[in-house]
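The form predicted alone is given below as one chain in C-alpha cells.
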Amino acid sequence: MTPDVIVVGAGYAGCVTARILADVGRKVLILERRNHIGGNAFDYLDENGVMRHEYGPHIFHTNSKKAVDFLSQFTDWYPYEHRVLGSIEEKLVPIPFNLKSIELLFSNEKADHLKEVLISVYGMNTKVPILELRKNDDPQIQELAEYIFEHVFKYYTMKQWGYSAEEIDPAVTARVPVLVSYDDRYFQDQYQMMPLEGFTRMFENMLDHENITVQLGTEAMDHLRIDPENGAVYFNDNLFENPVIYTGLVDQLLNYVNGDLPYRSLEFDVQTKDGQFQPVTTVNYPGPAEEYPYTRITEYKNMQKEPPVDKTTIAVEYPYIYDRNGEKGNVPYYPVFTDDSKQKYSAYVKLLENVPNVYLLGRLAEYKYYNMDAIVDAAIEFSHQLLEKE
C-alpha cells in the first residue's frame, strides 16, 4: 500500500508530526536508519541500573505549554533542575557563570565590588551574553569580562566547534549567557522536568498508532530517489507526489551535489564508577585541549528519580569534526554556523525549490540548532500548516 506520508527519521521532528497526521487518518511510512527510535535522545537502562542517554545527556526544560501538553499524552513526568559546575582555577564554579560563581572566584572584597558593579549597569536577575559583556565601556566589567570569557567561553568553544567565539555565529555563545543573579540552575525556563519511564517510552507511546509503521535500520535513500530537475521524488522507483517529510542531513538527501556541509560530533567514554562520581549531573572543563581534550563529564544517575547507589555510569565526551566515513565522530550533532555554510546550505534549498512535496525539518535538515521543545512547537506548527494545505 501506498502511503500517505513519508517521513524520514524516527527523532522529535519525525515522530511528533507522524503521531498528528496519523491521528486524522494519514497513513504514516517512517523510514529510520538507526536500529533504535527517539533520534539522539534515546535511552534506555544500562547494566547498572542506570538511565543511559546513548548520545549524550537530554533535559526537558521549556516555557512552551503547547510542547508540554503535547508531549504529556504519551508520558508522565518528574521534576528535575539541571545544574552544571565549571572547572575553573582548580574549582568547580556553577556554569552558567553567576554571582556565586564571583564570590568562589575572587576575595571578598573583589567580588562584593565586583557583583555591586553588574548589578548597578544590568540590574538583578539579568541575562547578558558575554560578547555583550566585553563591549561594555567601563574598565571593571571590561576585566571581569575577559576572565570569563578566557576561563569559561575561550577554549571551551574552541573545543566543541574547531572555531573561535569570534568566528561562530553569535547566538552559540549567546545560549549560555552570564546571570546576574544567584540562580545556580542551568536553564531558568518554568517548566523543568524529565519523562518518568524515559524518553524512548515516549517515543514508543507516540508511535503506538495503527497509522504509522515505523521500519528500522532502513537507509532511506536507497528507496527514495528525488529529481530536482523535474521536481519529481521516487520511492521505490515509483513516482510519489504523497508528502516526503525529510528530518537527515540535506546534503545526503541531494547525493553532496555541492559539497558536504558541516556539522559537528561527539563521540562518548563511557565508564562505570562505584558510588557517586561527581556532586552534580554535568561538569563542564573548559580550559585549553593540552589541559584537558574533552568538554565536560555526565554522571547519568544524577538526573534519575530513582538511582541506583553502588554504582554509576559516566560519560567523558569529546568533540570532533563530523566525518561521515570516519571510524570516530560520524554522528552528526551540531551545524557548524558560518558564513560559508549558510550559504552551501541556501544552494542546497534552492535546488528543492523545485520539488514542492519535499518538507524539511528538524535540526539536520534546516539546519538550525532546536531545543528538544523547539522542535516540538515546529513540528506541531508544520503539521497543522501541512493540512491546511490539502
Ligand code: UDP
Contents of the next structure:
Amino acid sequence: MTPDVIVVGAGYAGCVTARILADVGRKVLILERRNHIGGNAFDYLDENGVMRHEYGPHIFHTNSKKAVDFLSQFTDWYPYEHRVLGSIEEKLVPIPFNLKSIELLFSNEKADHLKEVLISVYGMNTKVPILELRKNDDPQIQELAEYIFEHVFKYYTMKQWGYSAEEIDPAVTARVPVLVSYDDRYFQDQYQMMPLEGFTRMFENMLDHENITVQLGTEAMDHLRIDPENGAVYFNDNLFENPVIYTGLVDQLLNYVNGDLPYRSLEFDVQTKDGQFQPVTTVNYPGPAEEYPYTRITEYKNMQKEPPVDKTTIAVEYPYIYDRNGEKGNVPYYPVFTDDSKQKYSAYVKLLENVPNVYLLGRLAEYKYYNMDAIVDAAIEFSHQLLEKE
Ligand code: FAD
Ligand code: UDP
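Could you please show the structure of the form predicted together with this ligand, as a counterpart to the form predicted alone just displayed?
Now the full complex is given, and it begins with the chain already shown.
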C-alpha cells in the first residue's frame, strides 16, 4: 500500500511529525537506518544498571510549554537540573562561568573587585556571551574576559569544532554565557526534567499508533530517488507524489552533487568504574588538546532518578571531523557553522526548490543547532502547516 507520508529518520523531527499526522488519519511510513528509534536521544539501561545515552548526554530543558505538553502525552517526568564543573587550574569550578567561579579562581581581594566591576557594568542576574564581554572597553572587564576566554572557551572550542571561537558563528559560544550571578545550573529554563523511563520509552509511546509503520535498519536512499530537474520523487522506482519529510543529511539526499557539507562528529570512550566517579553529571576539560584531548566526561547515573550504587558508567567525549566513510567520526552530530558551509547548505536547498513534496526538517536536514525542545516546537509547527496546505 502507498503511504500518505514517508518520514525519513526516527528522531524527534520524524517521530513528532509522524505522530501528529497519524493522529489525523494519515498513514505514515518511517524509514530509519539505525536499528533503534529516538535518533541521537536514544537511551537504554546498560550492564551497570545505568541509563546510558548512546550518542552523548541529553538533558531536557525548555521554556516552551507547547513542547512540554506535547511530550507529556507520552511520558511522565522527574525533576533534574544539570550542573557542570570545569577543570580549570586544577580546580573544579562552575560552568557557565559565574561569580562563584571567580571566587574559586582568584584571591579574595581580586575576586571581590572583579565581581563588583562585573555587577556594576552588567547588573546582577544577567548573562553575557563571552564574545560580548571581550568587546567591553573597561580594562578590568577586559582582563577578566581574556582570562575566561583563555581558560574556558579558546581550546574547548578549537577541540570541539576545529575552528576558533572567532571563526565559528557567535551563537555557538553564546549558548554558554558568563553568568553574573551565583546560579550554578547549566540551564536557566523554566522546565528542567527527564522522562521517567527514559527518552526511548517516550518515543516508543509516541510511535505506538495504528497509522504509523516503522522500518528500522532501512537506509532511505536505497528506496528513494530525487530527480531535482524534473521535480520528481521515486519510492521503490514508482513516482511518489505524497509528502516526504526528510530529517537526514541534505547532501546525501542530493547525492553529494555540490560536495560534502561539513559536520562535526564525536567518539565516546565508555568505561565502567566502581562507585561514584565525579561530583556532577558532566565535567568539562577546557584545557589545550595536548593536555586534554577530550572536551568533557559525563557520568550518566548522576542524572538518573534511581541510580545504581556499586557501579557507574562514564563517557569521555572526543571530537572528530565527520567522515561518512571513516572508521571513526562517522556519525554527523553537529552542523559546522561557517560562512562557507552556510552558503553550501543554501545551494542544496535551492536545488530542492523544484521538488515541492520533499520537506527538510530537523537538526541535520535544516543544518541548525536545534535542542530537543526547539525541534519539537518546529515539528509541531511544520505538521500544522502541512495539514493546512493540503
Ligand atoms: P536526529 O536525532 O539526528 O535524528 C535523525 C534520524 O534520522 C537518525 O536516527 C538517523 O539515523 C536518521 N537518518 C538520517 N538519514 C537517514 C537516511 N538516509 N535513512 C534513514 N534514516 C536516516 N538537546 C537538548 O535539548 N539537550 C541536550 O542535553 C542535548 N545534548 C546533546 C548532546 C549531543 C552530543 C548532541 C549531538 C546533541 C544534543 N542535543 C541536546 C540535541 C538533540 O540531539 C537534537 O536536538 C535532536 O536529536 C534532533 O532531532 P532530529 O530528529 O532533528 O535529529
Ligand atoms: N564551550 C566552551 N567551553 C565550555 C563549554 C562550552 O568553549 O566549557 C563552547 C564550545 O564552543 C561549545 C559551545 O560553547 O561547542 C556550546 O556548548 P554546549 O555545552 O551548549 O554544547 P553541546 O552540549 O551542544 O555540545
